[in-house]
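There is one chain below, alone, in structure tokens, taken in the form predicted alone.
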Amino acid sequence: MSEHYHFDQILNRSNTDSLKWDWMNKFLPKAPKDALPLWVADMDFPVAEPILQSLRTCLDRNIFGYSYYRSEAYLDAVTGWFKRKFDWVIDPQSIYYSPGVVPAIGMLIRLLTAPDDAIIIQRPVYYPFTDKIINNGRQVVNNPLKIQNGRYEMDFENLEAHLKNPEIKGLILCSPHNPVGRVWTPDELEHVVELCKTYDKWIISDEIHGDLTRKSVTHYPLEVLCPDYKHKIITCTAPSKTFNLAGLHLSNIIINDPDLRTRWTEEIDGRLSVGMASPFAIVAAISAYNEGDFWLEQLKDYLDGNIRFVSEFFSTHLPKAIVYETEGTYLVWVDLSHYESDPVKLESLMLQKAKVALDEGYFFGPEGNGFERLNVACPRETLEKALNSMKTAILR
């Protein structure tokens, strides 16, 4: 029988090297020692139970030698996971190991362009696309998204005019997207690669978040929807979102370009020798793409619940705020400009009056100034203290 799940338990995460807890004021240095972290994107969820006791058997081996991806029962779980989910049918050859999502893409930026080239980001967006970018020589171009009725859409006029300069090759694309929270649809999808293939541009599609969207909503893979334009798509994807195992440092990319293959290979473990996964990143893999769909129904039932927990909440204390719908991510996007519209003000009122750590919109660009990201992915308990913090520090 398949077992319930309680996400409603408090687990202590400090004095655990915890990046989000213990390790919050390397990256956040204003917020105090005793600040509510909401901001990296990991869950305060204890994995799923199947993903747990493989583990635990990995760990009765009692040896951790170094250990490889490529075995039939990985590449089957990841096959075979994104077939029963997605209907896509990926070759087992077009899955290339990473560390993480950022490190490949990060790889991919320097193995299809050269420096000085520019790419295309569509901000307000996760903001390691632009340090990625910038921080291997290469300019970034903003195709920025645009509010139309309440609702972010792609300026595609703008997309367009962008990608008929030659000195841009391609475009980093977040589907599902993070932090506004779209899951872009069939047809925005499909726009996007007619427009480069019309200029012949690659696109890298982020779709780690891709598991995570409402139980009303469905995600589609770039691939799956435009097969014909796939050796320009290189996509990345990863169970660390999904069920919340990011510190065990694996991510798939599917490349399916044979050149671009080769390079990878070149680099990964040519020159950088990253290339092997760990046996623990390896079996939790297999696990949770084998057994956790029973997990992740409830984890999203949950958080369905929380994000509507959050809008109704800013709804009935601070009406002024708007709360972008969040169709995919466990990320909430709320613009408070109405109550401090300087970023530097409102970041000082999140974290020195409300004591809540959130990722400060102006991260993901100025389209950000006067927003907030939230990570809902906590126990509602913790998501109440921290909403009625907010409150009281800006109603004060």
Ligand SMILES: Cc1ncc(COP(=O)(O)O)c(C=O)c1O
Contents of the next structure:
Amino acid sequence: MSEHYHFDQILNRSNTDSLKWDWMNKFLPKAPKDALPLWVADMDFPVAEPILQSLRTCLDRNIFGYSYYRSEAYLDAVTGWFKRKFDWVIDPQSIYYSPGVVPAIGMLIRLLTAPDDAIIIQRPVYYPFTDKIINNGRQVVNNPLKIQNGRYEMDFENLEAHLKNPEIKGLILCSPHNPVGRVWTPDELEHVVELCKTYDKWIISDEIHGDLTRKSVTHYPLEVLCPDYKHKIITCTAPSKTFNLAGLHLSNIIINDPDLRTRWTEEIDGRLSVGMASPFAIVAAISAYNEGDFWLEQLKDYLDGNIRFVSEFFSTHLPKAIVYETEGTYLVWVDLSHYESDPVKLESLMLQKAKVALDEGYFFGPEGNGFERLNVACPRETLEKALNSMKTAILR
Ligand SMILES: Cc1ncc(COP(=O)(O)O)c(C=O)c1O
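Output block for the form predicted in complex with this ligand, input the form predicted alone:
Now the complete complex, all chains and molecules, led by this one.
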């Protein structure tokens, strides 16, 4: 294939019902209407041509009736991708559709725990973990990540102390970790499993960012490293983040425990009836997993460049900022507390002065006070504009 993608192309996303562009004010009420959105994690890049082609073909069928996702073609595409990318042999029987990873986490919390049970998360972390636990009447136990030599690490000693508590039933692992950008090493992941095994706790491994590592970094699916504990591991995967298909609402949840599979089906089909994917989501997922490799390689090159650009920009223009190494995800985690440590003032500096809408560090827990999370999956020109506005606002 010789075609090359142009991630520099600026697309106008206004008036497309986009959450990031059109509905920013609903979720970030303090954002001025003309703020540049680098917040929610979708990309301002057009979808890969083979996926667009499969969607056009689907459109041309002219009928969009009820659809189901378990065709051989679908299961082959999913299993083929994970085998090729991670040498992960997924039993097709373990693949379960969910309209999203977050809805799946909500359902799993309900299936795996009883009201008032406790679940461990490691902040600063993707904030819907907290919401799903609390809103389902369970308790959050935080095992904060610690910064060691300029790098985020898990606090294993504290983790073990928590795991001894019988009220705690399991752990939600963010792997790679949003927002800090760590891609956990095999040693770190094996350590987590070892501890959970000792105290008999389940693990929800949210691997939605697993395809989006830097070119020099490898993501390890938890199940591949620790196959003998896989009955207690539920892995959340999706083509949505990787291929910019979040609005199509499709994710694949890998469930190995037979009893949990039954209870999942009872919940998703029996009680909620949300187990049927859209025909567009199904064809897009098949095409993404069968034909998306080439686009993804080019995307990764572009993201590597954007991440370098951000890092160089801060070291040149705002040298007191600490930019954490983004090993995975397209989200850059920056400590701006040397410039403004009060999270409310920092937020208003970004929104009112810089007119840039970011995910504020404090969204991810108090450990994020003084930080900002930048979504850099946008054309470099947009990124440069946002960074220049931030610089001017901070140095004014
Ligand atoms: C760690 C993590 N999990 C899940 C999601 C969203 O998943 P979904 O849109 O499938 O609910 C995101 C989106 O940013 C994320 O960062």
